[in-house]
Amino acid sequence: MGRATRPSPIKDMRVLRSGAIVPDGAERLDTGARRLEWSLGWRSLVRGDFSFGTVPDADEWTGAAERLAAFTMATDPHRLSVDDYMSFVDGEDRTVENGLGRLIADWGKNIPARLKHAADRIAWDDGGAVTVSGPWGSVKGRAVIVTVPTGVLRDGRIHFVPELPDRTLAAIEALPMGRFMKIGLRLESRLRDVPEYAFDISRANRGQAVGFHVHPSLPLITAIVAGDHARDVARMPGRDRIAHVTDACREAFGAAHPAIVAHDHYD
């Protein structure tokens, strides 16, 4: 698609406590990242699976590393399994000029795509072909490909015919989704001369870890919250859940930072 791309580095990242810049934090934090590593991996050999939660803290950059891998994976510490962290392939983080959504949306604009067009009901015959139907009406194809999360698929609110192996619904029943959400928070103007990430580790330790990331051509941020945070921050009222995100931005930026003109969220 002709679009340039940037490293978004996660070790550009301004490590607080309680507030107050850990100078040598970013690098405190990656030397607890291998530490970790280590003993989880040697760990997991003798033990097989387990969760995070139950290793204990080697020192406070070794208990940091831990809560940032399980915000980052979307959940808690007592909730991620070891096994599945240690498998995981993670490569560099890329931004794409203009953002992602633009890039999808000029991508598939030549793809014939109908939006809110919920389904409800998908049923396969001995011949072969698939019906995808909802209050919309239905469309008959050779094969579909189901996209939504594993909860909506436990919660029955698509009707399979006839219903998916037990195998399967075991395995959906097995894997539980993250909490996730992202509020933007647009400025009045652009920050400059701080890093791209922000992340409190004091926070992180009282379960509220509120992680931001600062655009780096936009006056834009964007605070991130997971795990029961983010269902707890969700079920607050929206004034309420802007100012609790604004209070941690001021925290990890200063009270001199530009001002919020607006803001958005995204779970």
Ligand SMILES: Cc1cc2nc3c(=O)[nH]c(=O)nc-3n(C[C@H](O)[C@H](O)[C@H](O)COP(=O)(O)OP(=O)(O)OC[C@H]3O[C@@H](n4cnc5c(N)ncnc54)[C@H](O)[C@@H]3O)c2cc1C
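Residue numbers count along the first chain shown, from 1. In this text the structure is predicted, and so the values were computed from the model without any measurement. Definition used throughout: the rigid core is the maximal C-alpha set that superposes within 1.5 Å between two forms. Compared with the form predicted in complex with this ligand:
When the rigid core is held fixed, the Cα atom of residue 24 travels less than 2 angstroms between these two forms. Relative to the superposed core, residue 68 undergoes a C-alpha shift smaller than 2 Å between these two forms. Relative to the superposed rigid core, residue 53 undergoes a CA displacement smaller than 2 Å between these two forms.
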Given for the second form:
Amino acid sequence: MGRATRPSPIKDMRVLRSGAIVPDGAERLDTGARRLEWSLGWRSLVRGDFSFGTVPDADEWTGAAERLAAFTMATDPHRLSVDDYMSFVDGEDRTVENGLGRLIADWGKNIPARLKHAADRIAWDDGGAVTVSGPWGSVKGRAVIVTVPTGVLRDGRIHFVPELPDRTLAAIEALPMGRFMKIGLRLESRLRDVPEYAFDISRANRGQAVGFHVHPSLPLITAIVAGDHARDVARMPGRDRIAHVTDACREAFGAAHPAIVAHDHYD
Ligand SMILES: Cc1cc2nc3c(=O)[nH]c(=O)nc-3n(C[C@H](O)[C@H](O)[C@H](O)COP(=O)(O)OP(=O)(O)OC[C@H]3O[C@@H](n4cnc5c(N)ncnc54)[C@H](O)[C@@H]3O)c2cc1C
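Can you now output the form predicted in complex with this ligand? The one shown was the form predicted alone.
Now the complete complex, all chains and molecules, led by this one.
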């Protein structure tokens, strides 16, 4: 669609501890990550795959690197496979002009899509045709491409007739969803002199890793939580969730954090 892209500023992420930026935090985290990979690498050669959480932290920065690695994979260290992590190929993150949502909306504007039409039944051997149905009615076609998350399939929210083959069910079971959630807070005024992306290692070390994105021009901050922490935050009533995230912002950026006047969240 001819949209410009630019490298994501996430590469310039800064590390926060006790309300302040750690001056050489990013470098120390990087060193921690290399030490972690070295330590995990030789262990996995000797004993095969195991989870991150089974290795005692050598120091604060390898521990923080371990928690950040699990965080970026939407999980917790004890659920992250060392083999999976070591075979992960990272590339350059780029952001799309006007946002990815806008790109998809523009790109698909001529596609006759219907929103809010959840399917709850797919009869996929219906006399050579496929019938997809839900509370809104049904639609029949030659084929269906199912792109719902594996969690939706695993929870049986779509009833397949006939049932899916065993090997497909086994594959769904083997591909669980991570947990990742963003909570956007609108602030009274813009936060100044703070990095666009930051990771608070004080909270991470207490098992509640939180990442932050501070909007470069709007009074908006987005807190990002993952793994069991995201599950716990998702279960909180709205008011408690906002209070929890506000506390995390104050702890990370210091008590001078401007008052929050409104909020929205998405996950
Ligand atoms: C908070 C958050 C931040 C993320 N940030 C990034 C990032 O920065 N970079 C990145 O690369 N990835 C990111 N990801 C991951 C990325 O969003 C997912 O990998 C990607 O969206 C998966 O695409 P998908 O089409 O498989 O599933 P989805 O995007 O989840 O699409 C599935 C669709 O199925 C629909 N659906 C569900 N149930 C039914 C039903 N019964 N009937 C009909 N439709 C149904 C849903 O409404 C949804 O529209 C992030 C994820 C989260 C949650």
